[in-house]
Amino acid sequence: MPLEPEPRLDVSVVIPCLDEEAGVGAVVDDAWAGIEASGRSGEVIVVDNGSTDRSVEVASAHGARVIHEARRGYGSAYGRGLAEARGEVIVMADADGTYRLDTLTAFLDAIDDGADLVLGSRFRGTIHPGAMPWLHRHIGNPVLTAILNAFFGVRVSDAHCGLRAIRRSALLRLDLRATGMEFASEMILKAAKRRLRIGEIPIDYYARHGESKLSTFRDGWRHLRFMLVYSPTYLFLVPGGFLLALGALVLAVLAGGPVTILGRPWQIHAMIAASTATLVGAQILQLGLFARSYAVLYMGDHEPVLERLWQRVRLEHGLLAGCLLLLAGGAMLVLVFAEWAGGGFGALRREHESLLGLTLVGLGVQTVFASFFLSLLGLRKDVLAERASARVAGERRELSGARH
């Protein structure tokens, strides 16, 4: 997201608008309001994302600098009006009137005090009637935002509330892409990822102007796929590593052959669902490791234990790894074959063996192809000690801050 490097003014409103007559001229007048009780220069923007109604005419004629974004989506809005912002803190709002703009001093104190990025709290604040339906309310945001909170480790109370402000410089870390609603949780996410500082603010939410148009269910999945997309251990390392240990634990219990658990026998029915469930969730961990590695090496991201396995492991140990699989589950398949040959080619009696052993071939070739793919990737670990010397030298020009 191209932003001019020399901002000239003190804070930007940005707002997003799409057939909001009734209520963007209320919003720009409280934007304008706000800035001039906060004592700052500043700027209101209006992204028109398509309007059919006299929205820019209603937003110009309120001192409103508008701009147009012909690609739909909130979040394109919302990109483009970050883009042109001249603030060095940036606010966001809506255009209906749900929330009160004469009032952001206490955002932009928030950021004097050191915070990177500011949210409203509709959910600590006061919720008027009329202004959120149950469904979203008691359901939809409370359920998504304590998602948000366990998968990236933060501690917010309304991770959707439209009413934000972020520090310009903690924008330019961010490289938010998110076309829809998903863009307030992009926005979090990453800032979290990166750790920025975040603070909450309790504010008003008032009923909107004119007709919503938010899709709870389509909005909401949208929200909830983005954070699983951004979250490879709660989407494959988890599920993976379940069913990994699990299929792990049947097969070596059933090795030898059936057992009796519980007064019920388990045989080889068992034990081709516990191969399947390992390979499965082998693959399935394997994915989150390539997902948690384009994400250190290609997007920024910070993973200090995969970061120190990249410095320490290398192809060859993948290698090494496979191909004793390899070796032990090829040695049984062979052990297994001699016997069956010996016998005539009769009927095969070791099938758990055979089983066993077909899995850690499975296993030992997922590991050797997968230990090429993750070399293939690490060709771009020159970046992590490109951010190990950046992070040296900051600490360094921080404690030589400090002494002067």
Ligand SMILES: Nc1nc2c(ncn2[C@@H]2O[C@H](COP(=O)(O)OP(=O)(O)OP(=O)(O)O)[C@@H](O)[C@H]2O)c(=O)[nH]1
Given for the second form:
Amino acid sequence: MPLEPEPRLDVSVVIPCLDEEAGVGAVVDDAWAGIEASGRSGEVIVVDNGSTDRSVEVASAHGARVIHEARRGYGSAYGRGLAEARGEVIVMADADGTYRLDTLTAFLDAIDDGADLVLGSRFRGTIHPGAMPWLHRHIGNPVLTAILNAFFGVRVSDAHCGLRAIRRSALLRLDLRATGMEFASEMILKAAKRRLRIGEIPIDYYARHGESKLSTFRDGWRHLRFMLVYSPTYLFLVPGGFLLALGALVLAVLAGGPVTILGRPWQIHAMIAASTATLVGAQILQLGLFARSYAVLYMGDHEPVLERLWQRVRLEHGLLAGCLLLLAGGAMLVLVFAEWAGGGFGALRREHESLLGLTLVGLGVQTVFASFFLSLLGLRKDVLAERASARVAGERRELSGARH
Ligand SMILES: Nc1nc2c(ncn2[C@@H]2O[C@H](COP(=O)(O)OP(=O)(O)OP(=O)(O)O)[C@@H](O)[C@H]2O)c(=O)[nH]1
Ligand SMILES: [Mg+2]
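What about the form predicted in complex with this ligand, after the form predicted alone?
Next comes the full complex, and the chain you just saw is listed first.
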């Protein structure tokens, strides 16, 4: 987002608006009143996306700077509005009259007190009758908020509240890209990743004017999808690790032949399932590792364990591990073949051993090729060294600052 680096006002109120002629005028008035009550300098920006009603006229008549964005969507509108904002602090609000901006001073005070991002919380405040449908109030918002908290290690009570404030310097670090309603989740999860300070203020939520632009399932899915894509730990590492561990355990138990557990014989079918789980689990884990590495190397994510791994583990280590797996699996297959040949290629009952050998060969091949792919991603490994030396330089500066 090409944000202007120098703020020229204390506060910008940015309001996305799509066909909200019934609400936008009062919201703009409310924003000006909030700015005045706070005693700060400010501006009110309304971002239109091709409204077909009188929203633009109404917003302008009430003194808003109206900006037009061609790309549709709540996130696209904010991307543009935030880039145009000139305030030191940016306050975000909807155009439908659901939020009151007499709370603006409280948001600005919270930023003055050290928060980088301040979220309104409807759940800790008051949701007035008719403001939020039952499904959103009791299922959609709480469940998606809980997922965001679990995935990204935050503790917010209302991840989708449209009334929030952010410090300009914090916004510059977020690199927001979402185009739809998932923009609301993106702000929080990226703030968490950059370790920004997130505050909350209980607020009132009123019934909206005009028609809702929120589509329950489409937008709910967009939030969920976005969180999954940004959380490879949950998308890849948890299911991959689970499948690999379960598969490997069953393979180990059944390696020598059928086993009786809980009074039932476990035979080749369980072994086939375990082999599939092992290979699929390993594959998902590798994809997770690719995704995390990409995020660390190319998207500026910070993950100490992975960064250390990247600096210590080389392509040759991966190739060695892959070859060892290949050798172990290959040796088992050779032994089975030798027994078969020794018996004159007659009947052979070594399914368990063969399957274990084949699974190890499969894992070996995957590991070899995954290692090559990782080393391709690692062409940008220099950024880690640069980041590390920048950190050391920063620490030195702090130390010498402390000494003076
Ligand atoms: N410019 C622009 N604004 C949008 C777009 N979609 C939604 N908005 C605005 O973003 C704000 C939030 O959308 P709402 O429809 O109120 O969504 P919501 O607040 O989650 O749902 P409700 O509780 O039903 O109001 C409103 O001011 C909309 O006018 C869009 O595509 N472009
Ligand atoms: Mg709304």
